[in-house]
Amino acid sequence: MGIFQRFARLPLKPTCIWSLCPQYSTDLTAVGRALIVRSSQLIQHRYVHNRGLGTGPGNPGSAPPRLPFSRVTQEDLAFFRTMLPGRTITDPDLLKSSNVDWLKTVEGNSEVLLRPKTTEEVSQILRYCNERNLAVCPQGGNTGLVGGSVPVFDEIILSTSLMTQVLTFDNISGILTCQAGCVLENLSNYLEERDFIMPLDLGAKGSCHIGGNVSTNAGGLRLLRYGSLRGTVLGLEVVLADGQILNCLATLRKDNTGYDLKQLFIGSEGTLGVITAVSILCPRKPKAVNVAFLGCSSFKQLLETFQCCRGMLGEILSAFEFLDASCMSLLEKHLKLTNPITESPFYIVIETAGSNATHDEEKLHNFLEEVMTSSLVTDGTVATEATKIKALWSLRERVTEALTHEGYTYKYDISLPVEKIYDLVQDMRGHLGDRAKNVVGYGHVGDGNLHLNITSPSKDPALLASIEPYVYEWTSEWKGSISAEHGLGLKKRNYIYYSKPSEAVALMGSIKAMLDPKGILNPYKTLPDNIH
């Protein structure tokens, strides 16, 4: 702590005060070849109650017509109730929350929610549904932002909420094996008691499930330090559409025998199989954690600070996040959070995590002195205590929450070359003018991930038409990705060609057709409507 007290007394820029945080088309083709149908064959031309996306084929993000899946009968319900007594939910009131996404922009009308506890029960459910041609929507914590975790029509919801067992933990290797329904925060608490941590951290950690995290290849706040789930997930247990259990639940760091099948399911959004268990490599809990909250007067200076940060903090740098002044205004207005530093156009959250407090504090002190004396940073505060660290992190983690109070929000999760991240925000402001209430940007500088959010008082089709496809064309021009970590789900599926060549998308369709020939798993999601 002493080093930060000394830092506060350094004769630097007089307006900059360092302190400890005071509180802190007509042809539609299903993804399975067996389901290629024409509009004249469709059982029902009915669109989902899609709040805000618009309906009909005019909007690529809206729901397509319902495919000719079977409908749930009383015989089906009798089967499920016999297999899952007390865990076959048909009460509309209890189903309501599972039919609506977290943003309340997509709503399905499923009449059945199934809550298995074991992989064997998931296998029986999918085998039966595949035989009956009943569509299934796998669902974890339902915290997704692209409509991937809720039914589009009347798909059966298969919830992993009761699959919450930690199966094994090896405290030598740090490998955790657990069921897919474990809540991320609960796993974090379990591991911290054993001096380990999860390799990912998300704002939705109190609700999201590890199975959903893996299914969407969630990134989060620690990706800069620990990498993506494609590296930390060592094995998966997956139930395929026909009920076959694929046990690839390896706990080995190295296994070069054949194809790495688990990678097919990571990020596939439940369209290829239902993940029922995960083995994941967990790092040791750091003994010393520091968080700095800094202000920058330009995004150019923010990027220069990032370069300096990587060079001077090196191995202890675990996160480098940013938010703009508009985000801060929303936090103050709607959540009554307090900005702990002088108002700035941009704010940075830097986290260090290491094994030696004195060593880490010295490195952080030297870094802060450098960015202050070079005027890259205009003001800042540092926290070392858990409650104050949490208070600083809330200024980044709660931006999404603050946006929910601002009216209707159009959300974009974009990956770009780091130097182009904020150019998109500025260009979008110029493009939209006063048609948008707010255009804000925040995200993960360390991995080039921008969260672009555009608000309006209410749903505005004209505004949406101005945003899309402009935002995707802009991203494609700079060789970016239209989905960095949220997935494609329902909302973004038809925009995949902005990030992937048609040959790659066609191959994805072939894989889907092979693993799920009837297309029952999470239909209308991830892959575009026109795929053959």
The other form holds:
Amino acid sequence: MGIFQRFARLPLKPTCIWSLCPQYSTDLTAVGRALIVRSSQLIQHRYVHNRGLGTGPGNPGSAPPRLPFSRVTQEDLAFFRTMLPGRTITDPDLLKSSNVDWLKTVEGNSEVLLRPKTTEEVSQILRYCNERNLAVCPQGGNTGLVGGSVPVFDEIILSTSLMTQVLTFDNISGILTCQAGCVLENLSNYLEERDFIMPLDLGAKGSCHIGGNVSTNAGGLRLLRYGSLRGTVLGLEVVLADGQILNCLATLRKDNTGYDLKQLFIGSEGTLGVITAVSILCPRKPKAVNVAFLGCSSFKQLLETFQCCRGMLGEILSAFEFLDASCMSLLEKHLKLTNPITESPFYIVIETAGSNATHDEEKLHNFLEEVMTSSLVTDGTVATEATKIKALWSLRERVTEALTHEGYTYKYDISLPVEKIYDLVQDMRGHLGDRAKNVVGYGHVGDGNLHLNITSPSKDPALLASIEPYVYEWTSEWKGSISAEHGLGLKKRNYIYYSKPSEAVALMGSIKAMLDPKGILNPYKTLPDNIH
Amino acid sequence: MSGRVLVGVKRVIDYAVKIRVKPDHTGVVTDGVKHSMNPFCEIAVEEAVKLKEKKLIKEVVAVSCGPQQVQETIRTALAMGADRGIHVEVSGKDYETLGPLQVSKILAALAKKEQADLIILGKQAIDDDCNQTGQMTAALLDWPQGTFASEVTLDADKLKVVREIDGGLETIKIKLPAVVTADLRLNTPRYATLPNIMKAKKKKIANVKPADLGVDVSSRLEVLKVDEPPQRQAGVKVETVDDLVGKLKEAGRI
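For comparison with the form predicted on its own, please write out the form predicted together with the partner chain.
Below is the whole assembly, all chains and molecules, this chain first.
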């Protein structure tokens, strides 16, 4: 009996399929490749047609077995200590926070944390690790939400925390170049003094590094107005797996000379190269910023408000976010924030940014009068002063923080057709019933992006099994994305097939194999386990 | 008892803004800088509106002194629940030199004119930190004062005021008419909600000149110089205890 027939008869337990693949990474025969293509189809078939996966090692979100990388030796440590004196961390207490993700849901066992200051040092580190077959986990601010920024096993952590230099800033073109470890908030402050702003903004701004933002193609609160990093990043300097420095740090707005390589690295989550410097196009700081916080009694009215907003505020609209009543009660309960308006089922945060305060206020007031008199909105408040604006924004930005106080959070970052966004939340509530403590929805409704969060007092595998793959199948049915902006990381790598066809994933695998043949860059992340 | 409360509101540079000194060191840059209502004045307005909601007083009148722009500040007070506003027009050089003494004279004159029973002010403004206007107004009117109020209870014509002082809390009882200045913990100012913002557009703001009140706004003070505080020196990180001892010796500390 041929191996293929024997394989086809295997029960469709994921463990069997995955334990077959990794050992055969370099020695694939034609039959082997066929097996892998078949296995990925079987996995897809199983995910798409079966509901509820069992617990244990079969869960696609949990860690796979360790790949056969080398282990760190004393000689390796001596090498690192010579190259990075005082910046080779091996103290377990210091390593602890870098081994655990921000959500405290995944923990690795790295024993070495390296803190290079220059691109050259990053290059030497990667060249050495590539030769020694040592796995590396690049780490920025460690604020990622899919377990992509921490080691799974003993990968060496390569931190950008000391690469904090701003390299150049041109205040005519607004083009900023800086090292990858610059904290987003610091860059914002730097630019604001010069009358510019960063084109992206997110709740994690106080900790996240721009290199990490680019590696995950972060979206955030301003995407509606300034677009994604794929448009605003003009150039990158990347160190490849073998230590080669790829300098594509152009500062040109327009440059159509050959393939646009930087697009490969944007959103690659540290698996194709380590970003060491970024050049980014920054918009002028708006002279007038206003924030309105509104209450709506139904999601349908919220969407109509959005349409009205687009029509009446159009060019000055810079953000349109929503949160539901469950989010508000968590903010009140855990962070003692006050609801500025009367209780409503839905809340909207609208931000306008323009060059003339009087014009913008007039547009905003006309819009508010319209939505109030037509009863699309039941209550609201407006802020023009910086302190009040911050207070209103914190009601949206701190929901993630409030959720962490409820125990274990199951996070889903979904892109859907805008009308369907809240249907998923309501459906999920019905589907889970009492088993979940909270089911909340909030997010960038203007971009069609929902953050669905479910909590339970502690990690509950049975609850997880009810949520996944139900939520992914639901998303797939409406041709949505199972990860709108958070990326795949560790937790969602195997669900990629819900949003991308297998041919596309196979091509991604080929690109990975070409750029990182030994697979040392952020292994176990982004691409599914059956890819080779 | 008229049941009328006068609330003073001052337009100041928003507290989140980074202050810059003018190149000629005569003051701070105010052009194009975001302004808003003094936070302690917001607390004063909130307290007055609360008293009205409890039906202990009948009318809240918001007052501000300054150029055209202070009307925004008065509108914010109206949106929070004040019934009407009074804009005392002071502009140009007079506005630059306007201080607690002139403002207290204006408020005293208005209190008499409007037959106010109670004046509530913020304890101090965040731009000059003077903490004088409330006290001077009470002195000019020969009214009792309850300053740094963290709790105010009105019972007919008696006011119980809990004051925040260095040693703790002091409770006093004063008779109306009186002046109260609001401290941080008196209340949490409400957000002006849309229906109230819309209503506020229709509320009246009367214009008045200091001369009409018989007040001379010329200043007896002259600002000589305005400087930034000295730059804080960055600290130095050392690697070992020996380095630390060495550095301390260098600095002549040991």
